[in-house]
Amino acid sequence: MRQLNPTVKFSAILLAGLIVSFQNNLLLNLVLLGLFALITAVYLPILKWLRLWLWLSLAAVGVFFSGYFFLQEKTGGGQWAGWQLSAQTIYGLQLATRIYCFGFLGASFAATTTLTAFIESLQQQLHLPTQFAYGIMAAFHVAPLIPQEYRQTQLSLWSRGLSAPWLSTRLMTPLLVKSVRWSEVLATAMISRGFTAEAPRTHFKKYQVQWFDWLFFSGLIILTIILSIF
């Protein structure tokens, strides 16, 4: 999976997720769930993989019961009848397994693709404008600083005997000001190093679409379509 072109891999996973989202197909959900759960098990540490199962399970249980009681009320069914394979149970399982399917589809891409590789591939394959590409990478690298700045602002308020709720303007305003300052500093640094959006640029690593990329794309989509028919 790590050898696949990031743009082709993203397109295949996105298209498969769209096909899943437009139908209630338990077989399709289970097959994709099993396939991509195995893929993520290979590339993720076991604790992260189990944690992913835990968070998806919490969401899936809620969605299952929502679908179960929704269909029960819509069809005028009786009370909760245990785990018998009724229409309500099947409908709930279809919705719940869809949550797992979406989760492991996204996790398989995140576990096998770095942000830099994905942005570089978008630039080379889909001609993403350079200013957008570097803007996205800068935003992702600045994001980890926000919790640290939030905590420092909170401590500075406490040191002066002031308190503020979680989303108070006393906390949010300094973060917004610092975010604007970060963006100005980054823009100035890039311009001072000769960055211009119109100038042609070279790439340290060339991303090309190989035969195995098309094999993965066509194989996943064909599998999804065949399972959708059944």
Second form
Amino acid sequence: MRQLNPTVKFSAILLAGLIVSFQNNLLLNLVLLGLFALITAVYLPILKWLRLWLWLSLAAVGVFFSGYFFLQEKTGGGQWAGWQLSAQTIYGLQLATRIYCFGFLGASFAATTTLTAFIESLQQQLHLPTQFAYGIMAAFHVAPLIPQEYRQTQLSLWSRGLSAPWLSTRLMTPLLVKSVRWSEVLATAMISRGFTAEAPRTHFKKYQVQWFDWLFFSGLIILTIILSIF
Amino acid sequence: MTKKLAKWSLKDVIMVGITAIIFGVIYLGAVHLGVYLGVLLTPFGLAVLANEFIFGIWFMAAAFAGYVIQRPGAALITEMIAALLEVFMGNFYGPIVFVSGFVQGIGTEAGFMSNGYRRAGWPQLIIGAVAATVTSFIWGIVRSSFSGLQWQLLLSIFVIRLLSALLFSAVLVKIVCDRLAKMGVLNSYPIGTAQQ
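Could you output the structure for the form predicted together with the partner chain, given that the previous block was the form predicted alone?
All chains and molecules follow, beginning with the one already shown.
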């Protein structure tokens, strides 16, 4: 998975997710769940993998009971893999397995791709404009400063005997002032060091679409389509 | 598409990127709250409602950028950037979040489109919030397959999300932006010059 072209990987997973979205297919959900749970198990440390199961399970159990209690047509039911299940259970399971399915599909992408690789590949495969590529990367690397800044504003309010709830304008305003200032400073710094959007660029690492990218893309899509039909 | 994107300046890209991350960080904090609330609501089958109360925070980055930059595509592109950054900040739903970002961005964009991007004010923010609620609701039904749920539950999802969108992405964004404009922080943007 790490060797795959990020753009192709992204498109394949996105398309598979869309195919899952537009139908209610328990078998498809389960197969993708199993497959991508295995793939993520290879790339994620075991504790992170278990934590992913925990978070997804919390969401999935909640959705299961929503589906179970609030199904419109409660009559009927059916056999599934030899088990007699009520319509409510089937609907609940369809909703819950979908959560796992999206979760593991997404995690398999995030665990094997870095932002830099993805942006570089978007630039080379889809011609993402340069200022977006480097602007997004610059913004991403500002992220660690934000909780720090938030905490500082909170502390300075406390020291004056003021308090502010979590989304109050008192805390938001300084943060947004900073975001405007940071963007001005960063953009000036980048431009003063010779950044231009128009100039032709060479790339240290070349991203190409190779045969195994096509294999992954077509393999995943053909698998989802076959499972959708049967 | 690529040509239109090429007109953006580096400063604007970084600004919307950082804004998107700020709202993303706030949202991640809120998500933990949402999960606990969801666990509490699970025995009643109402866990799907937990996230709806804070859903409006999703639209804030788009509304903020659309209101400040006032240019075609600002809201949509910001929401897409926000979705992209979120994937790498630990939202495990991955690429599918990108579709959600697109859908929500289109909704918010509709508000600013409604008067041809000339001036943005209350009507544009409110139309944007309502449209984003509608588009994200339709996509939510498709993505989560909620079409089989009872209409009462779907209606409560819609109403709570609408109220949340109005509170966060219309009222709160308007208050904060106007305050920033008054401070002179946004003088290099259309909103700053419009307020003077």
